[in-house]
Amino acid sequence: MAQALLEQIINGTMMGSIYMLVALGMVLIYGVMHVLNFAHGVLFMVGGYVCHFFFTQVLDSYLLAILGSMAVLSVIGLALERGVFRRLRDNLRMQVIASLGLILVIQNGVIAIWGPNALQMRITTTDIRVPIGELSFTLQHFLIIGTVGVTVTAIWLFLTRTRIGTALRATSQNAEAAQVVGIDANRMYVASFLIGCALAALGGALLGPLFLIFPTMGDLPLLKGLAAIIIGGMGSIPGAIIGGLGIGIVEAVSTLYIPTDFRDTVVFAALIAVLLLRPQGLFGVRVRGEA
């Protein structure tokens, strides 16, 4: 049973390392912007698709490929930012709106463009296994877990340390406050979008190879990372990261217990519980006037 729990906890630490990123990205926007984007899922998506095509067709290079597909992602949100959501900043039901949109919209130009089937990216680093006493893992798990744990490190790092941290964090608290002492709320926008839609790049790239890249394979990655900010509280990012890593390590550890098909309904039951118990979630801040 000790080592049945140990394999679901690396289980569990890999897939919550996933949906902390997509969790990450999408509370840096979110927080910053006040944009709600269901897109991001689709984005975390094509990020699996561009590194499998820069790895394939072109860099013969997994770091390399991972690199590109942030680059392209961030410009990706870059023209979100300023083409959709900008324009929808004050507006929670035109935003849910638009990115519902958007995920048709991109989903569809996937599927023209790689077509229905799914891509399988072959690194070296899925062929490697890590034993752990008598179990055995890909090294590509705990590539996952070790790049999440720098991102997340780094970006604590650049929000606490750095003067655009510390203008994306002002930004966050009070846009108008920030413009006061000389802050571009706008430029400000623009990174966290920036950084969001690279962090999902980064989460599809790192996942692609280890399972299959297909045009719905964000969709999981977004509902647990929603879920993971509401755990965690609306706009916290320690909520974020705490919030997507106990998702993963309960939704894997309950498959000990209960039936596989059953993992998502102790997640989401641990979701309405928090929302019953604590409806401004974990780390969140309760509002003047909220119920």
The other form holds:
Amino acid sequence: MAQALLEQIINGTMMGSIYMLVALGMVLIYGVMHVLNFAHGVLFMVGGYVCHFFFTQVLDSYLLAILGSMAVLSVIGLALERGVFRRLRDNLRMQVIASLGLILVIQNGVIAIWGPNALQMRITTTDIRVPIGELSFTLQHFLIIGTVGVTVTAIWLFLTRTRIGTALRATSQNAEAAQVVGIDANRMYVASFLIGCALAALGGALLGPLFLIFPTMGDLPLLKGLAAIIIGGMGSIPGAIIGGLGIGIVEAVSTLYIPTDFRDTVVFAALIAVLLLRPQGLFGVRVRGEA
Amino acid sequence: MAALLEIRDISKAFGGIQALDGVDVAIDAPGIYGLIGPNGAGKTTLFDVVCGRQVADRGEVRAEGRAVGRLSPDRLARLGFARTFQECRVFPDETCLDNVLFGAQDKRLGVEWRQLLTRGMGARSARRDEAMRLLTLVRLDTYADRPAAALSYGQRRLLEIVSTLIARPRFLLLDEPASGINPTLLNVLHDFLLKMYEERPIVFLVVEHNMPFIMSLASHIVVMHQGRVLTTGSPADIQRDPAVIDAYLG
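Same protein, different condition: the form predicted on its own was shown, now please give the form predicted together with its partner chain.
Complete assembly follows, chain above in first position.
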């Protein structure tokens, strides 16, 4: 039993790391722009496809393919902020509708380019096995956990130690107060979108080789990432990190006790439980006037 | 020579309500200027226009001869305009010290990297010392490492004012700084503002309803009523002016 538990904890940490990336990207955008970008899942998926394209057609280096995918998604993020979300700045409902519309456009765009069938990406780290006791994992598992650990630490340092990071934090806490001390809000909106999209690309590029790359591969990470930021507390970065990791581990460990098909049920039951017991989320703050 | 701050023929309407109706104010020298008037006189709207939060329907704002009426709040901030709000705005999750240090940062792009290369640590510790000095003056030094959310309403107001002053603005607009502050903190605020003006003679423009506070603080008073400037003068003259008394009593 202990072996099985350890196995699921490592599996869960790996998937939780992916959810963490999705949640962190969404929470950065939500914190600064106060818009939930439902297209984040398809951006994650595009990250996987672009990484596959770079790896198989251009670079033949997984690391460079990941970086290329992050760069391309940053540019896409920039274009989406400028072309779509900035124009709908004062209309939150339309921003949400636009992000839902983007799912259709991007998903079908990907199908038009790459076709509806799943793509496989063979890299060495998915073939190398790492034994732990009697268990064995792919090296990709640990590459994902390590990369996400380093990325999250880097984002944390960026947000707390650099001027732009501080400006992002300030804008998310009080946009108007940030503006009157000289922060250009437009630049912060662009920065949050750019970083959020690059993180989505990193997630897709890391998970793609382990499973397959297909047009709906971002749907579940989106829902789990969304659950993570609600459980963690909307707008809270530590909440997104703990929420993402927690969901990954809980869903993996739950498969020891209940049929695998029900693991999503466990996650969303946990979400409902948190909403009932602590509606503001684990790290969220209840705002006066809210029930 | 151009006036330090010139507000010329500013009008602003919200739907059918004429909030500002041809406001002219010229400030030729540094000083503490009080802006008073009954509720709805247009004081906050005038602040919003000067600080770029609202664009006037007509008229212009000039700072040292330069038209600034259509600049965004962040650009105005970089030109030396700072303001506080009626509803206090601080960064609640940051410590009091970080709130102040954030106001002190140079927001120009690339400055951080240049400072890293040129070992800007001296500048950073000087800013920190200055931030602590200002926090001590408003008796918030013991709260320096606590999040701003832990402060009382009055203390947050003081923190907001310190955060704006540390950026060394040339024009500081305070919107009802005394509201919600207890009498002890009010004295602290009064002495602090006078000391700051002594140290750095800039333009303070203060909207205030607390008459004893503003009359003892300001050297000049501008009275607004129904979107227009009713009169201007020294505090003593204003307190004797029957038109002002009429405006307040309706």
